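Next comes just one chain, in structure tokens: the form predicted alone.
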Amino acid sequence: MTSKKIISNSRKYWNKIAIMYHDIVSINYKEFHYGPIIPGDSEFKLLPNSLKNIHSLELGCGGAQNSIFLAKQGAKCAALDISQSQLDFAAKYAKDEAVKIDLICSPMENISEDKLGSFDLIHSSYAISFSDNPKEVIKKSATMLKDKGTMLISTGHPLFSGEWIDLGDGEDGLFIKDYFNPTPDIRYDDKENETVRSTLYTLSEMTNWFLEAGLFIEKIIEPKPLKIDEIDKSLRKTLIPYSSNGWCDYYKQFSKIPGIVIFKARKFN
């Protein structure tokens, strides 16, 4: 399948699916989020110390929840997404929280330094494991760092490519098929046509991307989950920054290997 059809076919799905994803998905703008079930950056600390006039840019927004995040802390902030429906959403909230998001449809692929400009802060949560090229994202995204800029990624662990099977007396264990390709997340129609696919790598594979556009990494980060079973359902929307009741049953295999990593590299000329 070419590229172009891979990004047609993405924002059909996302267009398509973005009136249920936000009927089910909880992500709160109180918390900077990296992912479903895990910690915010109250706890990591990642971001810039002072976020007052910094200019960010955030790819594969959805809801934009995170820029929302960032401009009720003084940031000036565009946030870019393949789903017109995505960022109608987006719209809605930011209205909704009183900030002013620059608002862009565009495949994060598309993206350069003359087309939007150049950045203190590009983050992306969740979101480059659907782009078919994310080592050409990291390389064009470094370019439009200004010197001393951060960017945060964050996508999903290639441990959880794996499969899960019973080992008996009550416990499980992961097996993983193929560590240096692991099993993309496809998704079909139903007539069986794919229709977006999340694709994962590995740990060495994605570090040498931001090494490779010239980018020092600061930290690596695989997180534990939050200890949802410890929080009433009913306060899970206010207490986790990303969450729904599917993520939530991944609980289990996220207490023991990593579901999603974080990755923080700097910009120094």
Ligand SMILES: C[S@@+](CC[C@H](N)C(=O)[O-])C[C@H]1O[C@@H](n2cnc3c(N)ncnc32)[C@H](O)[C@@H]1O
Contents of the next structure:
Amino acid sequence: MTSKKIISNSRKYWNKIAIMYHDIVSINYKEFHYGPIIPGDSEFKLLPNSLKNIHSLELGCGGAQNSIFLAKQGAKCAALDISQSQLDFAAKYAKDEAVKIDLICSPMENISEDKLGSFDLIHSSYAISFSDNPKEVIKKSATMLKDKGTMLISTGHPLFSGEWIDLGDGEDGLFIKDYFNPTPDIRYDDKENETVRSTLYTLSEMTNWFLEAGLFIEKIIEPKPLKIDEIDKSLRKTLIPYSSNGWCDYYKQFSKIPGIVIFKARKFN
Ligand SMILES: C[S@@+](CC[C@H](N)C(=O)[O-])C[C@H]1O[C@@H](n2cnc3c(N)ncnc32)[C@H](O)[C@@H]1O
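Go ahead and give the structure of the form predicted together with the ligand, now that the form predicted alone is out.
Now the complete complex, all chains and molecules, led by this one.
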């Protein structure tokens, strides 16, 4: 399938499911989140020390909750998404929180410094796996970072493309068919047409995207989930930065195998 088709499928898919996504997934603005049912930045402390007046860009922002969090700390934020329906939610949330975010409707593959300028922080949470060419996205983004700028990217962990199998006696474990070629997650409609795909990559491949873009990797985190079984269901929305009932069902698996990997990279000219 061509890149153009993957991008246009993705736009249609996210426009179509935006209302349902925002109904099901709950993301709060009190925290900078990195992905489903894992701790936010108050635990990992990857964000720059001072957020006041920094320029930030979010890729695949969805409802732009992370940009809203940053704007509330005084950052000047731009946030980009392929789906106008997702950006409509972002605009509503920003208005509710009385912050201004520069919202841009574009595939992340088309970003360029001429159009957007340069940034102290470029971040993306659980979105680059939907890109057809994440390596190129990282390379272009690196050129848009200011000296000493930070890139914070979280995405799906390659092990999470494995299949969970019952080992008997209440135990289950992960079966990886081919670590070197993680199976893309491809969704189809009822006529068997592909609607959207997300692709995972090996850890070394992702690490090399940052290094080859001339960035220095400061930290890689394979986070364990929050202890959600100890959190009352009624409090989950407020205490878990990014949650949904569906993701909570993966708690047992997330406790054994990371579902997410977070990269913090910096630019030193
Ligand atoms: C799983 S959501 C994550 C959204 C947000 N980062 C969050 O944490 O809720 C993935 C987002 O990526 C966006 N997206 C998918 N493909 C994209 C692309 N090629 N360029 C820009 N955004 C894209 C979707 O519209 C969607 O909002």
